[in-house]
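Coming up is one lone chain in structure tokens, specifically the form predicted alone.
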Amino acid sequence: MKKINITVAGAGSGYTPGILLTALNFPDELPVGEIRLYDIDEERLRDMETIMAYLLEKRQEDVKLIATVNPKLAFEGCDFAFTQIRAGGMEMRELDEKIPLKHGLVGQETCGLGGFAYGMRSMKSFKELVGYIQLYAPDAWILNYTNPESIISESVRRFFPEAKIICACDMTIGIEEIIEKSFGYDRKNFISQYYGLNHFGWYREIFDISRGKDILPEIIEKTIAEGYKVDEEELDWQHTWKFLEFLTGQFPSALPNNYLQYYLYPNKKVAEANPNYTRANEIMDGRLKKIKDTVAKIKENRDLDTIDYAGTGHGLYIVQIAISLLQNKNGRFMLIVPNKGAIPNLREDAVVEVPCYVNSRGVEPISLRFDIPDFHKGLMEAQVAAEKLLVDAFVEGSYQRAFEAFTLNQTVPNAEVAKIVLDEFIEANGDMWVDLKK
């Protein structure tokens, strides 16, 4: 079988080893001949080159490794581009979280106004990135993890309607895994019916093929009555799963995505937050420090037995999508796609997250063939409109559209604070945003 070339864009990320080591675990279905690491941050790129070179040698992988800041070298002839860029780096994520918190609003990287600020940066950087891929590898599949995914998907569709891009989020996998661990199910038997937007959705049914029935009612009952069991290595997620138990108890007709906590209870999330030490600070002190420590160990040839990078569930999802494309597996995934009737009573041009089949032709969304409840529809319509206004602001360079988007965001109580935060973000982001004309 022909060897394939994989390019990782945003390769300086701490997720890179997990994704690539997972890909290399499937040599028969995904025969990788060349890995290319691409990042505009050369220091982080060289750190990851050091780590990946060590890991490939340790595993005795017969794979060529290239690390480059040159987009032509990165993308020309590649078969898959795994994209996970973070425009502005962790430093700007910190501001995304802390600026809203300063004004009593949700501070989170993909939700609320921090997510919109990140979205404006991401659209600008991602447009440039997709332009390079279209120029040097127009037939390559772009498998995207870059957030905020609904906004990214919408903007790519407007600028590059023919781009071969699949936007995926593995949060639904995380939810199904905690259900599996907590209550003794085998998620390999799940056929899940889920609908929503990225980080904004609900499970309507989880059909268990081993039992021949929908087990969602008993999952909801167990979630409320028993709660989730969190492994020691997942203790930093403990509060998230506790809040999901609370959310499910408040709205027990469906199982919500845990990110809905930021939209339904923004007051609680603000009250819990430390405005001086946010998730960005945790990552700087954790995942980013680990990269530097690992590089030092490799260069100094010490404590090599403590280097613990391995394949991950986060990596497995996107690798399985690549395999389904390459091998025509017709696998079923939750993906972010234009609605076009998949949710019948939601606007056609919404960007939704629904079950899809993936095969050699690409993505085939599954029509749900039922109207979603008014409560969910109302929440989604407002969020869709806010996201579309943000993309309009980016495309048109319009301050007014950005102001409208910030005002409509469901974590924002009034237009006055929306304008204050928007103006602060404009100043903080500078030329990382497009110029918004008043």
Given for the second form:
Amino acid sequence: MKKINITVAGAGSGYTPGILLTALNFPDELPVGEIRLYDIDEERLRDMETIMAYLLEKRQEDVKLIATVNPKLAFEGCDFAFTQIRAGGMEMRELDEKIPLKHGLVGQETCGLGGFAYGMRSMKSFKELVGYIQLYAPDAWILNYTNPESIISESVRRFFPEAKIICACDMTIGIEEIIEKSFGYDRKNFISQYYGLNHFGWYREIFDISRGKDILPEIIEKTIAEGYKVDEEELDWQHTWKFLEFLTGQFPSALPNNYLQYYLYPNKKVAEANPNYTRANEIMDGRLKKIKDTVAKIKENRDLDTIDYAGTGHGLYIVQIAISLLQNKNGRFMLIVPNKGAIPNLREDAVVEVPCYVNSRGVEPISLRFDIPDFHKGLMEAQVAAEKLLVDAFVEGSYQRAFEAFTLNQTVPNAEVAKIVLDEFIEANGDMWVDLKK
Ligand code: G6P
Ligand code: MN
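Cool, the form predicted alone is there; where's the form predicted in complex with ligand G6P?
Full assembly next; the chain just shown is listed first.
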């Protein structure tokens, strides 16, 4: 089989080694020839180059490694672009979280007004990135997990309707993994029915092929009665899983995505947040420091046996999507796609997250063929409209559309605070946002 070249855009991310080492674990189905690391932040790029060169040598991989800030060198001749950029870096994530909190609103990376602020930056950088890929590698598949994904996906659709892009999020996998670990199932046996928007959806059925039935009712029962088992390495997420147990207890007719906590209980999320130390601070003090320490050790030739950059679960779904495309596997994944009737009673131009098959033709979304309940539909419609208004604001350069988007966001109680936060974000983001004309 022809060797495959993979470019990682946003390669400075701490997730890069895990994803790439996972990709190298399937030499028959995904024979990797070249790995190209691409980032606009040269310092972080060079750090990751040091780590990847070390790991490839340690594993004695026969793979060419290129690290570059030049998009032509990065994309020309690539077969897959794994895109995971974070416009503005962790420093701006910190502001996305802290500015709304200052005004008593949810401060989160992808939900609420922080997510919208990030969305405005992300759309701008991502548009430029996809432009490069269309120019230098128009036949490459873009496997995207850049956040906030619904907004990114909607904006790409407007600028590059023909782009070969698949938008995926690992959250549903995370939910299925906590279920299997907690209650002794094997998610390889699951056929899941899930619908929603990204970070905004519900399971309505989990058919277990080894039992020949839908096990979602018993999963919901156990979630409420027993709770999840969270192991050491998941301590960061312990609180999220506890909240999911509570959410499920309050609305037990379906299993919600954990991110709905921010829309349904913004008061609780604000009350428990520390406005001076948020998730961005945790990551700067954890994941980002770890990269620096690792690079320092490699440069001093110190032993690195303790480093846990083996293939990760996070990487596996991206790699499996790539393999499914290449090998026509018809794998089933939750993907973020134009609705077009997949959820029959939701507007057809929404970007939704539903199960899809992936094969040589690309993505084939599965029509759910049932109407979703009004409670979910109502929540989703407000969210879709708010996200579309934000994309309109970006496309038209319109302050008014941004103000409407911010006001409609379901974590926001009134238009007055929406405007105050919007104005602060405009100030804080400068030219990382497009100019919004009043
Ligand atoms: C999950 C979500 C991602 C999100 C990440 C946050 O994986 O699906 O969209 O970016 O969590 O993780 P972090 O450790 O950066 O807070
Ligand atoms: Mn996600």
